[in-house]
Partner chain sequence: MSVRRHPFAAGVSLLVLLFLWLPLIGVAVNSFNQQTIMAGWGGFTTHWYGLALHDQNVRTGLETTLYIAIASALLSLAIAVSGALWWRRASPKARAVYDGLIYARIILPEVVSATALFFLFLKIHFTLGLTAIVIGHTVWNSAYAAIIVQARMAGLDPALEEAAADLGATPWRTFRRVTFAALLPAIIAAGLLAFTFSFDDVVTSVFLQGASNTPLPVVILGMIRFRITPEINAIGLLVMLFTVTLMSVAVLIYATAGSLGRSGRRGNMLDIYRGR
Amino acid sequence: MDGDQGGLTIERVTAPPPAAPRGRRIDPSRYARLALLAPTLAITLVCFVVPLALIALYSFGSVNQVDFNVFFGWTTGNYRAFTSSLYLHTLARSVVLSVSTTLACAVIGFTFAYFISRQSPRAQRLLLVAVIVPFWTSFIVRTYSWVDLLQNLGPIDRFARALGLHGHIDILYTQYSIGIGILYSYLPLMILPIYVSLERIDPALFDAAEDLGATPWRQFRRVVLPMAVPGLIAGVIIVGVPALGEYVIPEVLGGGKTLMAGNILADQFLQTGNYPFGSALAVSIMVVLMVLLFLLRRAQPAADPQ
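With no structure shown yet, could you now provide this chain on its own, in the form predicted on its own?
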């Protein structure tokens, strides 16, 4: 409104017209990220999601004992058959053996990784090469070598006799020989991630803890152990998961006398031809692994430093 009131000039202020709505801009970087993720997503879908879905689908089917054709009747009989004492005892034996060998690998691997991390850089490189050297030979050859070492009148038996121990060390083709084979085969996989965590510890932390009056045991408990937890958990997962479904070591060092979950699972697919029941076993083992991993993940915050 324009006007003159007492010498004052009042001008009308007109609001600017509303801006025209703009079209939604396309962010090229978003499509670039999706293009980079596409190969990984495709590999995950084809190599992991689809096979797991097929196994879950087969686990609810049934097989014709005459021509071994699979029928999908959506039955839970395969899971009910898994609850028999034979399979439950086998699964329990596999869990106990895998957990015990994983704990043994953790104790020995942590000790050796800590020893490596406290050496000079040159000595660390030499010791790491010594840890990796067994992987340069075939896994089957390394496993069969323990048959000669553990058999009666073998090197270990003769060494025990030389020490004056009476009787044979008859542990071949037992669960003890399987445990030794798993411990030997998977120990390097436990040492390496723990070493990576320990190697990152700043030596100044030990000097600071010592200046504050911390004893060596307190330094280990409050400095070393908390900072090694991520590598320790990674090693437990890397060792524990394949140890539960191990097939080659129980077959070679167990001699078919000690049944493990991996052996029964392989027999259902390769010999019996009962794909639905084998799939139910695979799904059940996978569920057990998921529960163990969940418990391990739940226990991780308790190990964090306060």
Given for the second form:
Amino acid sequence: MDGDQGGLTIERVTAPPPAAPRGRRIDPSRYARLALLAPTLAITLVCFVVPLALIALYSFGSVNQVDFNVFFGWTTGNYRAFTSSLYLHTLARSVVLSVSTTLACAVIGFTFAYFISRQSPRAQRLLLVAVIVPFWTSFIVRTYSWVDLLQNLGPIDRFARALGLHGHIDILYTQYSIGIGILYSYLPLMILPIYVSLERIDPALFDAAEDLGATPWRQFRRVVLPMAVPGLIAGVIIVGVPALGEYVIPEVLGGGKTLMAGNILADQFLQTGNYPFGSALAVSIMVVLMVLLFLLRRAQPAADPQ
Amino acid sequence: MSVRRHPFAAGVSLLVLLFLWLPLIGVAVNSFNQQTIMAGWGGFTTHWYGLALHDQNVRTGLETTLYIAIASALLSLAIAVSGALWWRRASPKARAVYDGLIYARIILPEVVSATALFFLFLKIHFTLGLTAIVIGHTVWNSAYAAIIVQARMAGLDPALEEAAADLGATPWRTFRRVTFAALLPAIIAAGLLAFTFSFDDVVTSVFLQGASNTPLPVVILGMIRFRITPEINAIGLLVMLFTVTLMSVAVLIYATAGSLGRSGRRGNMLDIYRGR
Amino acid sequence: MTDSAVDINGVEKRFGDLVAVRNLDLRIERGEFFSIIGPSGCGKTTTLRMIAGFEEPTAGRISVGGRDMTGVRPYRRPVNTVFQSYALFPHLDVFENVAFGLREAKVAKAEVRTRVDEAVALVQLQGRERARPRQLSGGQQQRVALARALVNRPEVLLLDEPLGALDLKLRTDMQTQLKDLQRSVGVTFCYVTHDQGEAFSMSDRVAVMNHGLLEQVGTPEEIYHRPASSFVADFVGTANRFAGRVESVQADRYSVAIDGVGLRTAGGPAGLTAGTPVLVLVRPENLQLDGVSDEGRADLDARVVDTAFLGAERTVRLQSPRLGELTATARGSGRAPDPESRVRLSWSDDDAWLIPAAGPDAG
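Given the form predicted on its own above, I would also like to look at the protein as it appears in the form predicted in complex with its partner chain.
The next block holds the full complex; its first chain is the one shown before.
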């Protein structure tokens, strides 16, 4: 800009307008971005990370049995208390129940998901709705519905009697009714991810396997099963983990007599006030969960999705 | 054809469908059953519905639950949407941490996160009650909402926003007319889902309710513990119909939302199946 | 009969009301590179799938290596397929993909190792044995698919548009490689494509299909220069056609009266009788253009409408008062004729070929 009138005019015609700071215009500034993250950060840190750290800390503390004051003492006594006969039985039952129901879910869920994936698209949609809708109904009502079915003189009992079975079916408020309840509530969570991984299999792969000499059974063994592994792993995680910490189902179908780890944990906080022991239980559930996730993640590469 | 080719799978599947549906049908049938002990059919009645609708505990429970569910859904959406906007411009490393924490919030058994939060509130002398429950639900709901909103955000082609800017829209107008408009189906779906989860929740509410009014699911839990009456079946059927309707609306909105340009794909019913 | 690799006899395939393939007779000789070409929906892929066994013919019989394949499931057939989408198993690495068929055939471990190594070397993928399919480029995936099929030493290798997903440059490279490969392993190839150039460049013989019917089988030269129908002539290239009528038959040639041109001779299929309405085909490269036409036969004059430069050659669009719109190709190196200039057209009688004018595919 030479300051002379004519030059200025030329300048204005030829030079492009000052380039809009493109990056900055679309990207919010640093502070604005931090502001966007703040709500998530607050809820995650304050209401999730901090409380978990707190109970992790307290799980090594101890409680005064008289005035219920908690004090720290870096003791592992709370963890050793698991082995007392009072809890060991329940903890063992929790593990057995969650593992066995997860396995049952996996086997039944896989069979059902496989069946769905082999239907026409229309039938697939219908079957998926049939799986999902029960799952959308109220959790508490779903769980409770088994009380009606399993009770003495209920439909299942009557059916068994009509068949002339020895004695009668009396499994309500036992670990079997809890198992049925868990299976019932979590089965759809197993079916859906397995279905998703089965549905992703390119049908040409079946042709290819058949072309390379694989009989229908071998196609299933060498193509379907390995390709369903990612879905199976996802299913095992989203069924097995909550099952281990289940609270409502044993509460309703265990009738307050047959309990699982989740109920003992809740009791420590809501009733007996033994927070350090409760914390130790919660931490143990988290540790089991982390080990499980780690193992499953290790299993994943062997069965890479896509 | 498929049934004939897979007789075993077909048999198992039939049993699974019976297994999934019979209990619900049982609840529906018994809600109209005159017989009190529900050991057989005693004739048709709508008596239990009258009883349920006039039960003061149920009515307060419903009001409490609605308040909690609406508050938690709104709070969760605010967190999820702002988080998704941040996520879009975040570095891969920051994203990984963010995603990891979201999955951790979803996957941890509810009884663990609820007790931890209960303990924290106790330590900092935060009064338990409705606010505490709303916060507790939001820990989980916001994570779930974030996944849904983020999934749609990931499918949003940046070229759409560049096109809007190119056509003269200011950043704010671009956000409103393109970004927000594209996210809207996911936002509505996520809101409805958060509402439903909150509406249905027992565990967190049990821990955090303190001395406040009891939410409906906890009222039901109490009724089950106390005595089983056909009234519960009537409440149960109404609650089930309500949640199924909400979930169906959420899925329909999400699944019928249009594609989002180049990298976009249509939503799918399976994207938002529910994890507890 | 015993010498043919594939023998297709009176095969028909219906899907509901749709007839995908009708009355097909085809013989593929041992060791030849055979292609089936045609537009999409012509029945070529269905034919291939019937040979592979994924579809059963509604009527007729298919033999492979002299053995009747009726009712034989794909996993029992001595053929292997290279799929259009490659259909590589995503959960298996390159080695295991290639070994898939050998393991199904219960081949001993040591032999699996050597044969897979050989096959991988054959397609030049040494060192990538442990890679997953999605870590490979399109061309590499294509070669894995090829190795996976060839390692089983099939009597016939079926290839379903295997180069369709590759870009042009890679496609041309792969054509050469495929042809070399086929020569070196000596396996019968049955190759399906919609791209006539691809088929011509590799094949010993080509079959042209249209609407489920076989139009013609022959060497690429026969198909190109002596097409059996107007459809074939168009499918494998551009053809100028002039309406006319057979005047007389002389040994293997015909004397034909071309409307607006006069009496010329041309080759043609046997059995045409005097008076038959015909089309005379002349390929663009056989149409000679001579500078200016100052005198002589006005009916072979044409006006240049437009030229298009393609590198090695140049396409010239012409408008002739008597013959209508024509296309000629000229060498790309010469000077382009100016638009609107007048040129004189001619062709050698040896380059003219007759096809009967009446017929389902005429026009």
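In this text, the rigid core denotes the largest set of C-alpha atoms whose superposition between the two forms falls within 1.5 Å. Since the model is a prediction, treat every value here as computed from it, not as a measurement. Residue numbers count along the first chain shown, from 1.
**Q** Comparing between these two forms on the rigid core, is the C-alpha shift at residue 212 2 Å or larger?
**A** Yes: residue 212 shifts by at least 2 Å between these two forms.
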